[in-house]
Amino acid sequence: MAQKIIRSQYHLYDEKIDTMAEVPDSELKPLPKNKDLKVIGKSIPRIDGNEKVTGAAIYTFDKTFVNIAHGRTLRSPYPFATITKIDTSKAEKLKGVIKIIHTYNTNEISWYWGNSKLFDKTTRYEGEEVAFVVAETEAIAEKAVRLIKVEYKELDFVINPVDAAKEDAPKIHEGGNIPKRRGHSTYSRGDFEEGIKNADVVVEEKYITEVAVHNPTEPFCSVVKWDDEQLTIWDSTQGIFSVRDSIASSLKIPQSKVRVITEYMGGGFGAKLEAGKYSVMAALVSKEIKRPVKVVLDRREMNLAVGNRPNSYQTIKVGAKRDGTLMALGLTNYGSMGAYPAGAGAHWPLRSLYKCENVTTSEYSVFTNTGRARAFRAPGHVQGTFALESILDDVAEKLKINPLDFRIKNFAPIDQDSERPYTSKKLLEAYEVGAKAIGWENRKTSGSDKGFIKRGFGLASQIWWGGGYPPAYATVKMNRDGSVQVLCGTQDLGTGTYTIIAQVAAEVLEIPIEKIDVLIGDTQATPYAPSSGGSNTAPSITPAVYDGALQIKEKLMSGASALLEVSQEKLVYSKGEIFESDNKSNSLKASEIVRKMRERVLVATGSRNESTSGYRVNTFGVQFADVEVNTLTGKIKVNKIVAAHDIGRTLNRQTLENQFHGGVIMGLSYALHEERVVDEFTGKVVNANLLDYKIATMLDTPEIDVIIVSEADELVSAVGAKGIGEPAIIPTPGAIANAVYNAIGVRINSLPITPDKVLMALNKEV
């Protein structure tokens, strides 16, 4: 099929993208209805599940070699500091260390955190790299770190955004701590003063939001290999194109002297979207040695060094008229982004989620003495949405309005900015039947349930961009056999990305599943396709393996036409099968097509369509929460959580679950327990481990009823598919909050919201 290049533009998180990309030449005809469908939409086992489940699937922290060497950090101890001196003799002679680098002998290494080096000598967080260990083994690695003698002058800090915006403030960078780039952020549109001016009520409220850190499942790791000039890195990460892009760079080697390579890995959540330091460091001490080089990091590491949901500091202003017309919305946020430039906002779903003419935004994104943010599914919108749905509660109930009547009273039709309308918007269907699965007639006034256990229903709305973009590839070959392998530059985090690429190609080349192979997570030997994050890896390569089956189809019944001496408009394809419309006997199997075409391969690369023009592309969900809430211990349990989502196609019924079961555990875990905490005298993280970071567990896991009410979006992509990693977390803290609310009557205003915060809002009501 002929290709086109064009200029495509996306939202990637928020910031919004250009980019240049090759696309299919024509429109591709659209997937018919799930219900017309033999695998799409279905709930078909993960292909890789046995694979996981014995043990054979060899993730990056699997990886070895016999001669494997392995490496270890030493991070400083301190918030902020110079390091006077380093004295490594100790454990140079420690025997079964084979080198040790850090700032005083190692060339500078530029880094892609803005200017920032491999090493430096002021260290401005706790768990900052100061040098790095190679050894035999892990343990030597670890007793060697100890050995290693670091003199530090210790310099005033600050580890709260707030602060740290103030002017008499420690400077973490020069230039101070709110930079110039994207340090400051504003957006107006209408006359928010005016709009508040004309107002019946007005609300205005603080709220708070803790760090909260990723902690996937397999810890972050590298196992880099040197043949001559090509670096090999086995890399637990969310982007081999982005890993390979960023360390060349890093290397100063060209980027096809590096091959990245990520088979399976075990949760990501945004924070593997980066390159490690760690890689880097390894690669060039594995260059020197001339062996391979497995860095692992532990739990500590993962708490202190490798990223973080950022804190936010919200004040909302709300204006409403009587009727409940939302007549302005303003936000002012601090959050803080670390040590280092990161991302802290906390803007979008308070600009774009419900009608209002009247919006103002101001957020500062600052440096600390903490380490540095990444992205945390669905970045910014976690924490906005849950102010933002908040407040809009209390609005409601001064206006003696239902929270969900209000909410459909300010239901937005179209984009608010461009004016342009969504592909696909059924968030007032997504309400109807989320209300009906959770109960919502049974919903009582605020505070007035009996009892010392109170029960509540609460609810919040969620949108989010995860509609897919070019450029994204895929390859599809298929073999003399009739077997399929297809080939494509993604990530699978655990999602179920090997078994939705089946998926597509078995419904469109009519074969069993069992007979496609999926390769996927290789630099070298897949075609590009973009980073696992923002909800975008189902939308962005499914539509180009559809492409590509498409193509193999086509260069089947072309094949056939010529073989069968029938006119390509006279067959029919079937189950793999073509045949002569008028005589079913004259047909050939797509395995006799290949080999008589004496093809040992045939093969055909797909792309993702062009970016949709003149809409724009959203996802919108509801989730209800039903909780009770003890007020004698404080304790919280919610019973149910119901999400209702517009998110496009389903492709795969039981992965879509297990991501929004997921995402719904971890937005309670968020909402209820986790918790970075920072010793504000000494500026160390005090609870660096899973032992006193708290993670909901199995027990604290409530009934999860998930509801999709779209069906394919054709406007996105012939596929029709829409991403819901992130849709399956946003709402869920602000439903939970709400629903606490409705419970003891009192607002809690900061997450999580722990026992004890229930138990003194409810002492200070009395």
The other form holds:
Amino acid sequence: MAQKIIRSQYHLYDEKIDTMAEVPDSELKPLPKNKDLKVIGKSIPRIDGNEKVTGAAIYTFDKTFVNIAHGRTLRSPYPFATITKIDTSKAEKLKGVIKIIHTYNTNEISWYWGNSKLFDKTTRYEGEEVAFVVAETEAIAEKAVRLIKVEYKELDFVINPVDAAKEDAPKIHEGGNIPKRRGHSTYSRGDFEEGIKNADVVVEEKYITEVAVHNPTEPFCSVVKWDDEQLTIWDSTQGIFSVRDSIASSLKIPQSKVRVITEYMGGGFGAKLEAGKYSVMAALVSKEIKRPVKVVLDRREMNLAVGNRPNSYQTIKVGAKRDGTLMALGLTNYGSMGAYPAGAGAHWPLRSLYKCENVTTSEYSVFTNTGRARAFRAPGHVQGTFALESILDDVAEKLKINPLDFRIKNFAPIDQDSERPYTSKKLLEAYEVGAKAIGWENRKTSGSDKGFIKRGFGLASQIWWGGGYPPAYATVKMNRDGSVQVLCGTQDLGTGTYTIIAQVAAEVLEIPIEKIDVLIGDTQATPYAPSSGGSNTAPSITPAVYDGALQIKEKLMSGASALLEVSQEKLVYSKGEIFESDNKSNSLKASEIVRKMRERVLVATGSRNESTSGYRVNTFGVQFADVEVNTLTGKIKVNKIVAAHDIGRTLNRQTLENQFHGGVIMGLSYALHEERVVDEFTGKVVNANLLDYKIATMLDTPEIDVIIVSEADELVSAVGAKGIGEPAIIPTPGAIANAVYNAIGVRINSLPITPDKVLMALNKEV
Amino acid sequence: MSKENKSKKLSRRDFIGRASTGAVGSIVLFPAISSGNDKREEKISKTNFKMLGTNSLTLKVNGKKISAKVNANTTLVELLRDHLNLTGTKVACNSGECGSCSVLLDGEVVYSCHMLALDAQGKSVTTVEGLMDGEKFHPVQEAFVEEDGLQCGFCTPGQVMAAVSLLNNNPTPTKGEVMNGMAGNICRCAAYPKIIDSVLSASKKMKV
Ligand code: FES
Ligand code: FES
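Return the structure block for the form predicted in complex with the partner chain; the form predicted alone was the one displayed.
Full complex below, order starting with the chain above.
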């Protein structure tokens, strides 16, 4: 089918992307509603489930070769230091050590957009890379790492973003700790001061959220192998093409010479969107020693060096009329980027979630001597929504308005920046069904429960992008036996990407899902698809698969028309068979058509269609929390979360629920447990492991109700699906915090809400 | 396993193929690491010293008798993954904090990263690869697929083994008993609700 090139503009996190994309030339017929479909929307078991429950699935972590060598990294023990000498003589003498690289024997490779190098003589956080050892075994490499002698000159350091933003703070980079580019960002509309002046009630509060670490279960790891000039990298990544391009540019080799493969990967949550230094280091050594090299980060390294959700120090001021009308919203925020540039803002929810004419925000993304932040499942929105929804509950209480009515009152029907309508916004419906499911009418006056276990209800709303975008492509192949293969340059992080691709093809071609194979995660074999970030995977790739499958169907129809000598309008496609509408016996199976057309394989490449212009594409939702707080121990138990969301079409009910559960529980974990702790005297992370860095276990699991209030969003794409990974986590901490307040009647303005904070808030001894 | 098999009802024979690499069928294992057809690779592997140990060890893995030479500090999971090529068992923390490496030792669940291989002397180890009965999935595996008790799948072998052990000890657990029994297995994807459903469903399957 004909293609055209368009300009594609969309939001990826808080960045506005402006790119070109190839899309179908003519309008794609939208996929019918779920009730008229057989495969899409149903609870189809994931097609890679068998491999995963038998141990047959090979992750990067499992990949090996007979002659593989193993890499380990020496990392700086100091938060801020310069290296004056590296002595590897002892390490090199160790039997089994093959090669050691570091700043004194390696060509400079620029890193972090020119702010550092692969091996920098200045190390700016505990855990920064200093040297890389390759040895016969991982154990030998580790031993060698310990034998390397490095002389450092320690420097004064700073770990808190508010301190780091001060004039006299140690400067982490020459230009200071607030970079010129995106270090300080502001936004405003209307007149904030005027809004405050005209308000009947004004509330100002400070909120603190802590650094959280992604900690996916599969370690960050790569296996690299050169075949002459061709480099293959098995990588645990969320973006095969982005890794390919960065590695090609670091090594100064053509992109065509780099192949990145990610068949299975064990979670990323945003941390695995970029190429790791370890992959490049391994590739450099591998080329030289002519052997494949494997490098796996250990849990401590993962807690120090490969990303986190930045903390936030937010001050919010809200003004409202007695009738509940929001008059002004203001925010200042300091967030820690860590030692290198990263997004650390949190203002988007305040700017876009509720209707308010007068808004002002001022945010500082500040360098600190800690590991660099990376996108973490709804970056900015999780911390921002917690603070915004907390203060809105306080305002509602002052106004004596039910928190739910207060949100409904300030519903924003259109996007206030662009003044454009949304493609869909069923938030009011979500409020209604969600409130009913949680039993909102049982919510009592805050702190009014008798007894030492107090129950509370709370809510928080959610806005996110997640509509997907072109460019995204998928190739669909039909073989002579009627089996189908779909190739797409995406990756499955555990979200069920394999399965939804197969579902779309099965739906369109009306063949059993068992006859469909899906190949993803291989830059050499598949057409391009974007990185899996921003909840854009399903909404970007499923329309491309849809288009590709439709093209195959069209080819079959046209082939059948020629073979049966019947005009195409008189032909009907059903269950992989084509027949004449008034002579059903005049028919051909798809496989027969392919065979008779003398084709070995029918091939078509589909592309994601353009979203209808003139609209803003967002996802919306609300979560309600029902909690119990034990006022003797300070322990919080989340009984139930109701998640009611507008996320377009449901593609697979079972995997959708699962991902929502995951987001909600990760949000609960962030709200109640997670906090990276850095010792302020030494600048060292004291809980860089899974025992002291607390992650929710099965015992924390609440009852979770997932309610989808939306149908396909036809303005977004022909499939009309939107992403759910990030919407699922955004409102959870805010809803829990508000429920805790409702239970005990005292506000805790920082996350995580740990038992000691609860007891202190209640003026009890800790 | 090739990607071509990635569909719901793929031939279960493929799993046997995978499950039997390594341990099954090979009785004596010396510095292990299997299959390599490239001559050059072969040569290198002979001259190198992949975890050559001096301590003799015999144990049963997935029903087969295994003899191996290991270092004193070789952990059980290193023996399984690096020597026997049984990569179904995963490692997420390597220090007894997450349960990803759970296997059965004489029927009881243990963290194989936190145990020395030599301490398994004379014992019987079951890994996720050893759960199938011929071509038949273990009811726990079946339930995890049907109930979608997984997302990325990296913690899954550990979850499955923990569930098998739990059900062996308590064939009809309550939801609360499942939650307590499985609390030592972290799932960062937090597929917990459906893991609970999977274990409860497996319990029903095993009863009939
Ligand atoms: S890998 Fe063994 S407990 Fe985490
Ligand atoms: S399924 Fe991903 S960690 Fe459990």
